[in-house]
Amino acid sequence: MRTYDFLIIGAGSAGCNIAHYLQKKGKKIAIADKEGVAGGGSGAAGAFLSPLPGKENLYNTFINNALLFSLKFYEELSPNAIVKKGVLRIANENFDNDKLEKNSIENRYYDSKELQEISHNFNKIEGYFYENAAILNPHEICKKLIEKCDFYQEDIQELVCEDDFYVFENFRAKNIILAQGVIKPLVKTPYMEISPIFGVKIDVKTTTHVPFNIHKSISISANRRDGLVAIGATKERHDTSKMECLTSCEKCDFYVNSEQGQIETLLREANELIKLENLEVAKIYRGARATIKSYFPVIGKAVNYEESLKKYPSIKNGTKIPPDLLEYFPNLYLMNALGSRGFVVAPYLAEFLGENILNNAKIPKELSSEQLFYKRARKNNP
């Protein structure tokens, strides 16, 4: 039997980058997942990687310090995976002119006759274009991270301990991560409450050059080095009181029989924008990303949130507990809710994580497992 340091479970960009992290720290790393490597939202996403414009706030200051980050990790990682060509915005319901031009991130404005003058192919359209976005290879970036991990297609139910050891039918790892996006988690986490959102994209082949990212309610990549160029969209939020991810996109209610319409809808969008001309779709993708309430993604230790409370039952109170003298899982970690922006933030946060686990350095407040522990204790006190 196998022994590993760490058993990753989600091959997703969160458990590829914090495998790729705990591999390069000298660990001996296996990563395990029901669908294959990057097989669900993660294999879905468009992975643009793109700058979030507005007042300085707590959040879109994590997003563009990850940002950062990672353009420079996928960078070094896998040159021929990434195209960095910036990203043009137009504005949306969400995003007005205003947000998008008065913020701390460089950007240029364009007119319709400035756009039409680098491509004909532009609509009339005016946007802000901002340098530092890129569009990765999801599988090849995924597939690239774990190349020195142990990979296995499993579908893991139950985790087993013993003798200090989770113990699998052909290995066994001394500690476990969990990086499962929307499937239900191995163990009872009722303070990170996922919620999934429904993502769909086409790659297709076009003649037409597109010169940089663009993003509206869609997003069109650049065209890609594989000759494809993606088009994708974070388009419904899943009812979880109603629905729960058991199995793979590609087999859920949720999805089935939608596809051609899910097509049509993303180039019509696509050619109010840009227009693709000897156009051919190649691939769809469909899958759900995880969020939660605060939007923040969540690292750090697994907190057993029943035998905590029956410890400090006046932690429903108010009463201040430290985190150290709270109950855990033994050797159990969570990586999860990283939402549209996973492969933006994903290397960011398997550094905090990493460093978290062997170094004991501490994870910032609104990503980590404990903040979100206390606000759903707090929460349900009659």
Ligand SMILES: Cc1cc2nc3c(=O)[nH]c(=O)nc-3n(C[C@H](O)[C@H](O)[C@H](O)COP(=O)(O)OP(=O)(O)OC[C@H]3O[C@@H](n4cnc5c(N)ncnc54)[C@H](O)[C@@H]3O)c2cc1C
Given for the second form:
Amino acid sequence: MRTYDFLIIGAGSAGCNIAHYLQKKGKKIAIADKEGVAGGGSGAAGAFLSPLPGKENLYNTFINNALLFSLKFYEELSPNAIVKKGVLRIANENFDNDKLEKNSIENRYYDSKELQEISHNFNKIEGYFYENAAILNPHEICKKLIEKCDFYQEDIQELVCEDDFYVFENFRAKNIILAQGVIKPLVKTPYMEISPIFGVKIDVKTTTHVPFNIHKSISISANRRDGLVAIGATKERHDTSKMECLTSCEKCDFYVNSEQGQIETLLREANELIKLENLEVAKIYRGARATIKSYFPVIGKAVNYEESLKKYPSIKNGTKIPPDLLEYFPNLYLMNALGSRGFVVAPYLAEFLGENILNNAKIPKELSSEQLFYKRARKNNP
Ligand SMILES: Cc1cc2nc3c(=O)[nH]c(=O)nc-3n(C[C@H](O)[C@H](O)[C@H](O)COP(=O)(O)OP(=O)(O)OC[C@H]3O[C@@H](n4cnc5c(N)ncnc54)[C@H](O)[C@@H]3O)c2cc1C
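Switching from the form predicted alone: structure of the form predicted in complex with the named molecule?
Below: every chain and molecule of the assembly, starting with the one above.
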């Protein structure tokens, strides 16, 4: 039976990045996914890497630091899987021109005349151009990240721990990292309440040259290396706010019933920005982003919620119990809730989580699974 240091469950942006990080540090890694590599939300991603403008706060500072880190990381990892031509951001209801212009990120304003000089296909729009933005091929990136790990296409149904190892049919692993996206986690983590945001992205053929990415409420990519242009993505919640993903997106009634409308929305909104001539939809992608209320991703050790509260019920009343004393699922870690910018944040998060696992480095509070545990435990104070 093969023995691994780590089994990572989920081969999306999260799982593949942490697999890569730990493998580079000399660990023997297995990674499993029931849908194949990048078969979940990651395969549907734009995957646009864009800055988050606006007055500095904890969240956009995190995103913009992650962006700079990740751009460099991907360019070194797989230069052919990334096209870095910048993004033109157009004001919308969340970002007025003031917010786009006045922030710590360098940008350049283009009026509609200047844009029409670049391409007469631009509609009458104006916007702010940010240089540090790109588009990725998510499948190529994920495959590249795990090329030195063993991949198993398997649906992992349960975790059985025997003699300090998690044991599976064909292999065993000392540690587990759950990077399951919107799928119900294999252990109970009620403090990480994942809510899925579904979406559609399309690749289109067009004879129009698109000089850089354009973003308003949807994004249009510059022409990629394969000549296609990506348009994405819609953001839709199901009718019920809480639901589990029990089937793949292709078979899900939600997509079957609403996909055509979502594609029409993408094409209409794209057409308001730039006229894409001789347009033909080449491919449709469907997926779900895993988000939580705070918007920040979650990384760290998997706290055993029930056992920790059984041991220290006064946590509910605010008693400060240090993290070392909490109960944990043994050798089990979480990396999830990457939200709408999973490819922007994953390499940066992998570094934090990897250093925490290997060298006990501190995880920033806003990303920590333990902080989320305390928050949820205190919220439930009857
Ligand atoms: C339409 C759309 C557009 C997007 N656009 C962008 C973008 O432009 N830029 C950007 O940065 N991000 C974008 N995102 C967000 C990004 O894709 C996600 O944040 C990111 O993919 C999350 O990665 P993940 O690894 O956490 O989840 P996923 O990619 O969903 O991976 C989780 C995987 O775990 C597997 N799994 C779960 N449980 C099990 C089990 N028990 N056994 C085996 N396998 C299991 C699933 O099959 C799945 O493949 C977009 C997302 C969507 C849906």
